[in-house]
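Below you'll find only one chain, the form predicted on its own, shown as structure tokens.
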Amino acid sequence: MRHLLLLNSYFLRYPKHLIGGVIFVVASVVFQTYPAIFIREAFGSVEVAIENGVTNELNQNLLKYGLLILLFSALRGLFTFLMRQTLIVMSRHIEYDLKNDLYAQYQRLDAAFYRKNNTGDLMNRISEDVSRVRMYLGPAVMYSINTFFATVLTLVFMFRVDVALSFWVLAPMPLLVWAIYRVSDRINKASHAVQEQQSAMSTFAQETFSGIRVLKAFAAEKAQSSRYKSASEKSYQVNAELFEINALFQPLMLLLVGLSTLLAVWIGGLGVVEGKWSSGVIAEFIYYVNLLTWPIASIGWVMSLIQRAEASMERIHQFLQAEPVVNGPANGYKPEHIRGEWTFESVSFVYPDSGIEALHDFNLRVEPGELVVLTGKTGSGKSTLVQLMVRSMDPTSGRILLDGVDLREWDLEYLRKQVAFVPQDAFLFSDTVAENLRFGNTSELSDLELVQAAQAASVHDDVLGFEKGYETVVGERGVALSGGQKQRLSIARAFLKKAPVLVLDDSLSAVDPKTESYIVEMLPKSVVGRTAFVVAQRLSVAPFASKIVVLEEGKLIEIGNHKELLENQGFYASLVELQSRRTRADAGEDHQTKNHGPFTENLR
């Protein structure tokens, strides 16, 4: 139970429901066990009576009695319910702590982390394994506490009685106990592989759903059928034989409690015919035998919650123990203002997981308010770089300065607010084309600068085809969007971000030309005041640009703005050439001059 330990910091901000709940526990087990005393005085008025012959005073000692059991009931009636209220309710706060706990660690955990993990496994240990901890800090503590008191309590009651009786009636418990240790490993394994294989399912699922049109498309829902109705068997087998385990725990359980019950009434009968006891210490001793009988009965249960929790906290543990890769210093660097100069001095980088170098040696100086175009062919490196400018990871060598400061000097999460980021796939939440708009600015946005930046963006026409307008919901991931129109909200959410440098990862892809041309030609405009970098493949914003930056195999083989490197006549020229003759051979140079001018008019 080495995990749950680790909840124990949870419990103590809670301090009055847990000794609250405890005190409760115990009135409720004095209340529970006190009637077996009522009972046997009772059994013995009985005796009395008879051997007497004197019933006067029997029915005034059993209305007596009868008030005092159903008093009693009703106080542990009461505490019981006190009890829960104080325990449970404690469980759902810390449940509640807990998932924010982790969906705070998850936010802050960096992107190595989660090219490790699935989507799938991640949402299942957030709610699945959150689940079955609370399971542990509600029921399972609660019902450990009462089993505990009640069984204290009556066996000091049992052996205030007498010794040798209950040593007859508590034979049976070693072998219970020996159960219980033989077979809480085996429920503990099992847990584990339950919740493993409940992950996998959660992924296979999560992908599914998110790669739908894909599936369709390939018209492979049969196998992909298939394959998940292979994992639900193999979920069905190990949760198959978890149950089994618990199916032969309970009866076996069951029946040595009965087995206890069987001892108290044949030797303590043995008793009454010696003359040793009264018949009202064999009611006592029942009653007894079945208080203990729903403590032991609930032992294989509260085992099995309490092994399944030890499984998914196990596992809960390990992200919350995660660091991430790319951190910031406590302390870190936080001007009042930033100018947009960046430095790159030297910058190698080497993906850890395939050990293939995306940059070498790159070494670039950009001044504040420039547009600069990164180009290449694929794989060159682009991307990469711009994902170490917002530091989604760190150079495997060399260093990046903004404003003359290394990076991994600044405050992480205020370095990431000065930089409106766009990446390669564009990402909408499933909301309002207006709230996707409004994301990630701190500051109230007016009706007005929506649209602008919408028009900027080239996309406001478009909204305002809707149904609803900029109050359309755009589906999860965007799914109601065409791939166009998901980029150009994307752009002109960075374009309302207001950062002092934006950054634009080949974030024009599923434009088309005409649209792209507007873009372009709005795009200086826009990033006025403003250090800007646009990934492209093509290569229409590249006459606008201040510096171009062309890639080959992560190391920059030429620098320049268009004239100079067209007048160069090298790799860039070779590009520029190209897509000017795609261009022409794909719609027609007469056609393309007429309703795409800019676009290639521009390259030229």
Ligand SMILES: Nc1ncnc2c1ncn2[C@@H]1O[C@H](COP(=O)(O)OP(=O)(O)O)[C@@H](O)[C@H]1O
Given for the second form:
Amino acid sequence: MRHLLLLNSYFLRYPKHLIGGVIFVVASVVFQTYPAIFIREAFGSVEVAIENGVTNELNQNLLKYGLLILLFSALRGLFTFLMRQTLIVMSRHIEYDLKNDLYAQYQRLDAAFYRKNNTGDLMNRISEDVSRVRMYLGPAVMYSINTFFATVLTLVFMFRVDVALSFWVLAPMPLLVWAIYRVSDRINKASHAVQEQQSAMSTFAQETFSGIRVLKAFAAEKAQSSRYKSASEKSYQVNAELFEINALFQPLMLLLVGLSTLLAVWIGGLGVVEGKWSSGVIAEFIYYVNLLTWPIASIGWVMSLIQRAEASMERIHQFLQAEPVVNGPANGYKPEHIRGEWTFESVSFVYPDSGIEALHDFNLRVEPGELVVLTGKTGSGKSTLVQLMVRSMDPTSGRILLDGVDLREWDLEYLRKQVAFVPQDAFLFSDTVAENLRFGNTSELSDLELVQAAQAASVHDDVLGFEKGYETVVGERGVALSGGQKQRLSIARAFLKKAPVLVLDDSLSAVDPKTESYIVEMLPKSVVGRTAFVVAQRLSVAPFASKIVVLEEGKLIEIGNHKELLENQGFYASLVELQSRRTRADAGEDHQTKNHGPFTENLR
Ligand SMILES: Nc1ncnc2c1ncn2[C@@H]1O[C@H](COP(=O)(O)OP(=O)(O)O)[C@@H](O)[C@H]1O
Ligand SMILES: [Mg+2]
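Given the form predicted on its own above, I would also like to look at the protein as it appears in the form predicted in complex with this ligand.
Every chain and every other molecule in the complex is listed next, the one we just looked at coming first.
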């Protein structure tokens, strides 16, 4: 239970619920146990009446005990209700806290963590693991408290009547606990298998839906259907197994309870015959057996709940302990004003998971307000370089400085706010166009500003073409956008961030050449006063750049402006030569895929 103990600090946040819950449990147990005495008394009155004949007193007594039992049942019900209202509600509060802590940790962890862990696993932490822990926080804790008090009080009541009889009646109980524990364990294992099969099937179905076009194109429906069929058969089997065990569970309980009742009647009856006690004692003990059944049966169930919660809590704890590789310093650098001067000093970067050296001894100095174009084949390290600028990861060796200060000395959140970054794979949320554009902006943005940014990114007309304009929902739950539209909306979003540094990572790759040249011609105006880094394969933007940097296999191989590099007659010059030879007849629609023709393949 080492890991579950970590939850104690959460319990302490709700002292009222915890103390109130215990009080209500005790109250409900008292009101539940006490009627045993009324039953014995009622039987006693009947015994007297058998000897002396029925009198008015008997009727009054029976009515009195009947009403008392009714009243106590009602009170017990009330306190049981209050017990659930405090303890189960407390568990829901803690579940909420725990989920928030997990979510905050998801946000805190960095790219290195997300490269290593898959989405399904991460989702499980916050959904399945938390709900198992909640079963401990709520039901397991509640039934434990209840079992404890109910057992203690019932035993006290029983022993007060007769110790030997109590032992006889209790004899089958340990067997009951053991049997139920074994069965619960099997039930848990089987229901785990059921859940796993369920989630495997829904993943399978989901993949079928997302890949339905490929599936149909390959005429693979039949094969897919038969795979689904065998998955359903497996699901049927595990469910059948679960039902089998469940079917075993109840008769087993009834058998052992019956055994205790039998002993109460038998041993108790012998005592009555000997004249040791009144016949009411038999009824009283049968009542005790019934009182003990559920608490004792729940021990096995609660133990298996606790075991599962412990395993889940261990996973949650591990995750909460994970530290991001990239961390901001406690009192980071946070200047009022940023100039936007970048210095790269022999920066090298090796991906730890693959061992690939994506950058090697890279040196560059960029003055405030410059427009820098980074180009080179696919895999030359361009994306790696720009990701280092927002500290998605840190250089393996060397350092990067902004305004003369090492990035690692900057306040991390503040640094990232200064850089409007459009990653290579543009991402939009399932929300309206307007909300997507506003995303990440703390300041209020007027509609006019949204329109201006959309115009600068040449996506305004596209948006007006949508049914609800800027209020159209895009993404998974809305209008499907072309790759180029996504890229241009992402660019508009970056423009709106009004950050002193702008970074576009291959953000025009799916935009058609005509629109591209429009954006490119607007770009110097859009980024005026900011330092901008534009990663590009196509070089339409290069003539506007103050510096063009050509990368190859992580090394800087050429640097200069358009004119200088043309005179240089190197890699860049041959690139431009190739691109200008290309006929750009295919202006118009956006390209869903990167359609550069054969020669640009050489650049990639
Ligand atoms: N997440 C990653 N893990 C391991 N290696 C990577 C990762 N991302 C990129 N690389 C490798 O680093 C090199 C540079 O990649 P990248 O910076 O994406 O190049 P570019 O953006 O110029 O196409 C490539 O060899 C690529 O395979
Ligand atoms: Mg890239």
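From a predicted model like this one, the values you see are computed outputs, not experimental measurements. Numbering follows the first chain given and starts at 1. Think of the rigid core as the biggest set of C-alphas that the two forms share within 1.5 Å after superposition.
- Relative to the superposed core, Arg308 undergoes a C-alpha shift of no less than 2 Å between these two forms.
- After superposition on the rigid core, the Cα of Val163 moves by less than 2 Å between these two forms.
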